[in-house]
Partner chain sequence: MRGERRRRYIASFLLLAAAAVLCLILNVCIGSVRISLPEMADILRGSSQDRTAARILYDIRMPRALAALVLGGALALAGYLLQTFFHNPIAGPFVLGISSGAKMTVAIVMVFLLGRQVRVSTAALIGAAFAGAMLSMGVVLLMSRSVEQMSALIVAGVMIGYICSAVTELIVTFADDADIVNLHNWSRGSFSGMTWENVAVMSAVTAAAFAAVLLLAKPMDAYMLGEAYAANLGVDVRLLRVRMVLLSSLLSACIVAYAGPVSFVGMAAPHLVKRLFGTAKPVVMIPACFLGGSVFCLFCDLLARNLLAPAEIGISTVTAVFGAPVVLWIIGKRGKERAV
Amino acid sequence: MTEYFFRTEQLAVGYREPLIGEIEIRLKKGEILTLLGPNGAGKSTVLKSIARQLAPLGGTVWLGEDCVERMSGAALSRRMAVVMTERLRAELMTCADVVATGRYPYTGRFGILSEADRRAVREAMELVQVAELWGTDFAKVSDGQRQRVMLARAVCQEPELLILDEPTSYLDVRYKLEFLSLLQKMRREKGLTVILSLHELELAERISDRICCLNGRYVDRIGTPEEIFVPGYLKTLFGITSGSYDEENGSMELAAPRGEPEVFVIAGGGSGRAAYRRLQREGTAFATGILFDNDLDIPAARALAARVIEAEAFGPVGRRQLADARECLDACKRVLCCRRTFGVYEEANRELLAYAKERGKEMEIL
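Assuming the form predicted together with its partner chain, can you produce the structure of this chain alone?
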C-alpha cells in the first residue's frame, strides 16, 4: 500500500449534499495529477476537500502514512501548500512579503522571519524567476507575475504536495506555458507531487502523469493521458453538442454548416484549413478532397465538411475516389482550389481541377 505517496479511499465530497463519491486517487511521489471536467463538475470541491478546506463527507485522504483528517493544522501546513482561485488579499505587501507568508508554519510566536526564512524566500523567488519583484507592491504586478509569486509562496512553504485550483485560468498563452514549465521544474528539482485542475485540455494532456475526469456526479474515468484522450471520450465528458473536439489532434472546431455541399474545396497538406473555417463562418456547406487520411487538413475537414473524399495514406489514389470526387464536384456550384502546384502523389487532384475547368464551374484559386 505504501508505494503510493498520496491516495484517497472512498472519498466523498460535497457541500452537505454529497456531490461526488467513491473517489479513489493514487499517486506516486513526484507525479502530476490533473482534474478535468466541465464547469461545476466538482473540481474545486475535490481540491478543497483534499486540502482540508472542506470536510469530506466520507472516506479518507492519506498523505504518506498519515491520515490528513487527523493531522494537526501545523503538521499539515508543512506538507501541503495550496494556490486557490480566490485572490489572496495583500494590503501594503510587497511580493517578498507575500512569498514570506509561506514561512508561517516555520516561524515563532510572533511570526518574525529568521535569516534562514529569508533565505528560503529568496530561493523560492529565484526558482520561480520572480526575484526581481522582491520589493514590488503585490497589488501592482500582472496576472502572470501574480500567479508565479503565488507559486513561490507555496514552494516556500516547503510542501510535499502542491494543490492548485485552475492556476492558468487568467494567464495568456505565454504565461500558461511558463507556469506549467515551472511546475515540471518543481517536480523535477523538489520531487513535488502536484494535484491541479485545468480547463485547457491540450495543456492537461501534456503536463499530467494521470488525469482524473469528473462529470459532476462521479469520477468518470481516471488514467494516463493516453487512456483519457481517446476518440469521442472528451466530447461525451464535456457534453459537446455544438462543434467538435478531436482528442487525437487536440483541435476543436465550431459547428459544421448544415445542408448539401455548395462548394468543393480541393486541398491537401494543410492548405485547406483556413478555407474550411472561412466557409464555416459564412455558413456555407462544402465538400472537400481528395485528402490522404493522414493529411494535416483531415481533422478540420472531418469536423467541418459535409463530405470528405479520403484516400488511404501512402498509397495511390484509386479510380473509385476520383469518380466519387467528380460526382461530388458536379453537384457543387463552385470550386475552390487551395493548391498552387500539385506534387507527384497529387495527380488525382490535378485531374480533378482540370475536370472542374472543363465543366465550366465557377472557380476560385487561392
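Positions refer to the first chain, counted from 1. Given the structure is predicted, the values throughout are model-derived calculations rather than measurements. Whichever C-alpha set is largest while still superposing within 1.5 Å between the two forms counts as the rigid core. What changes on going to the form predicted on its own:
- Core-superposed comparison between the two forms: CA of E126 displaced by 2 Å or more.
- With the core held fixed, the Cα of C95 is displaced between the two forms by 2 Å or more.
- Note on conformational change between the two forms: the chain splits into two rigid parts whose relative rotation, smaller against larger from C-alpha fits, is 11 degrees.
Requested next: the structure of the form predicted on its own (the form predicted together with its partner chain having been shown above).
The text that comes after this line covers the one chain and nothing more.
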C-alpha cells in the first residue's frame, strides 16, 4: 500500500484551456493542505477538479489505490465530502434536513434515514454547534450559520477526505477559531485528511501541515508553513505594492504616512502598536525608538514609521543610538510616550523622556 493517502499525478485543470498544469500533491492520511494565492489564481478550480465537479484536462487524482475518476458516485461520496462557496438551493428544507443529506451515500436508493442516521445527524450538528437550528428553515439562516450547517452536513457524511473552498469567509472570529480547531480535532481523532483554500494567511500558517501556493499559471511553491512563510515570499506571490505583510510575525499593516516625522513615539514592549496605527490613520508621519530589534513593537514600527531608532537585543543601548534618538526627537513637533514606567534595560528611553521634557516639547503620555 502506498504511504500517501491522497495524491495527484500531472494534474492539469481549467475550463477548455489549461489554467494550471503539472500539479503534484502528496498527502498522508490526517494531513491538512491549504491552497493559497491571489484572487483568480485557480484555487477553486483545483478543488473542483479534485472533487470531480470539473473534469481535469489531464492527469490523475488518487485516493489511496483508487483512481477518483473511475470510482462510482456512491463510492466517492462515502470517502470524500465537499463544501464549496456556491449556495445550496434548499427550498422548504430545515437545517436538519440539509445535514441529513450527508447520510444519503449510506441510506440506499429510497433515502430512508434509520435511527442511527438520525443520531449521526444530531451528533454532527452538536459537534459544529448548530443543534439549535434543527427545525429552522435553511433559507432563513445567516451566511455564517449556513456555512456551519454545510460543515455539519460534510461531517455527517463521515468522509476520509474533506474539501473546503474558503470555509471561513462568512464566519466571525469566534467561529473561525472554533471551525479550524474542529478540523484539527477531527484530523487527530479520526484521521481526516483536509484540503482547503483560505484567504486568511495567519490562519493558514497555524492550521496547515502543507501549503500549496498558486499564482494563476502554475504551482509556485509547495511546502510546510516554515518553508512558505519566509521573508518577502508572500508579498511577491500576492503582488503587494501598498502596505506590508511580515511573514515572520504575521503582521499586516496599511501604507505608512509619507513625509518627514512630526511626532516622536517613545515605546517598547508592545506598548507602541496602537499609537503607531492611530498616527497612520491620521496620516501623521512619525519616528520611534529606542527599540531593541526583538521588541514586540518592531514589526509595526518598521512597517509604519518614517524612521526607527533600533538597538541590538540583549545588550546596552549605545551612546550613538541615544544621540540619534535625541536628534530625531529635536526635529519633531511633539512627543508621544507610551510608557509610564521603564524596565532595567530601558534606561536610555527614560533619559530620552527626560530630555524631551527639558526641551519643552509638547507631550502626550498614554
